[in-house]
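A lone chain, given as structure tokens: the form predicted alone.
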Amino acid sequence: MSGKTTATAFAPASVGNVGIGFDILGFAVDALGDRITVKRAATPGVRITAISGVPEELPLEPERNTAGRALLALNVAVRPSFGFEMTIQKGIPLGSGLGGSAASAVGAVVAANALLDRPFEKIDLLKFAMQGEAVASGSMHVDNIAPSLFGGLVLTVGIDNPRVKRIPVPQGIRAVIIHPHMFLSTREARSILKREVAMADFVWQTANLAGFISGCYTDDLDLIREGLNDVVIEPQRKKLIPGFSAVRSAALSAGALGCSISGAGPTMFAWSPRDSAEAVRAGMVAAFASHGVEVDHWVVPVDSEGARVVAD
């Protein structure tokens, strides 16, 4: 028996796509995240009692909330004799491209899972959380959910029966995360994308993805540098981010292996050797500032922990 009546989970932010892995590749960012508390309730069903941490009002109706929808999916699978009451403490800015909707969904199912007499495996929690992500973006994709749940750099293949593989990252690599103070919805960023890709770009992007993953497995920084180059999605979305080209150029000039858009944006990320990471951060911050854009910024390890139950 679980014995728990209350559990709080921390679910980290994440960088989706990682440039070349649209909808299939992502890594966790432990520097910030959402905290979800779930309690057993006498009445069956799912209720959200409070949401804090963001200025905008988010829906308390479970079916309209990413965390609520994910927990509803778990509730249907379990059909417990008790209910779930949930409070959400947002630590990820809305519309930031840092997987805020995914983190809320992941945190909800991880916390609720700790209250079950027979907990689910992580792959089942992934499927429940996918239902929540669909509320925010209009489609089910896992590039933010999987790293938030599993931690580190994660490749996920498939939707109905997802296969998750955590990819090793060379020691000494740091991720530089720069979040401009602006809102960009995932739906808007997806709506501008073309529905067809030229054959030459398809081949180029496939080669870059394969090279990047191979470089991670073989500690080949040159191959990672060559592979971390998005030729399909980034050229379409960069116009949504003021100063994008200047920020990317500043990162590469300071020694970054690559620089691109985090998820749907507007947050940008760079991968850098540890010795260059602070210079990369300073260059990216200065480039945004030259375009009048204020930012938050972090330097974090890529090989980080995923969602977990924490002290209430």
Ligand code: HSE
The other form holds:
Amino acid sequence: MSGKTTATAFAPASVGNVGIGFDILGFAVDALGDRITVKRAATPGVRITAISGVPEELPLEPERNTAGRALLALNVAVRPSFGFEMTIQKGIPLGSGLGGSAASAVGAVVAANALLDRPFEKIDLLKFAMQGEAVASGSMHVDNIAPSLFGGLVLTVGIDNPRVKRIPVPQGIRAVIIHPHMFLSTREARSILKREVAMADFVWQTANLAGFISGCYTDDLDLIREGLNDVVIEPQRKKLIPGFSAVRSAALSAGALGCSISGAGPTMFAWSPRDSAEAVRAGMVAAFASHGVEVDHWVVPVDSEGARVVAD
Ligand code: HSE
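Output the form predicted in complex with the ligand next; the form predicted alone has already been displayed.
Following is the full complex, with the preceding chain placed first.
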């Protein structure tokens, strides 16, 4: 018996896609995240008792809630004699492109797992959390779930049998994260994407993803710079973000290795050597400001540990 009757998990935000790895690559951003508390209850089943931290009302019915759906998936797999009661404290703005729905789903299963007599491995928790992500975005992508759960920069291959690989990030790399104060629906940002990719773009995108990952493994910043260039998704979505081109140019002129859209947007991210990270941040903030867009901003290392149980 785990002995625990209540547990709180912190699940970090994340940058999905990282430009070139649509739906398969992402990194965790520990600077913000969701906190989920799960308690054992006498009556079996899953209930959400409160949601705080966001201005909008989110559904309390577990089936319609990302954290609820993830916990239902875990509950079906365990069928414990007790129930789960959950409270959700959102720390990630909705519709920001920072993996808020993924973090809630991950936090729910990590907290519940701490109450089980025989806890699951993280790879099983990933599969439960994926069910939750599907509620929010209408598709089962893993590029936010996996980094929120495992931490750092993570590649996930496969959906039914996902294989997760944490990719090493060269020392001294910083991620600059700029969150414009606007809402963008992931569903909408997915619905505008064309179903076909031109052969030339396919070749470039494959080369860029392979180059980026090889650069990470070999500490080759030039290869990372060359690879961090999304020729498929970014050109289609950039019109959804006011000031996108100015912000990207500002980041690159200030020394960023690359700059693109975080997940479905509107948040933008850049990777930068530590020495130029503050200049990159300042350039991106100023470029958004010149388009009348207010932002929040962070400069973070790409080495967080992922979701974890914390003090209540
Ligand atoms: N990979 C997803 C997308 C992330 O870009 O639509 C959404 O959070």
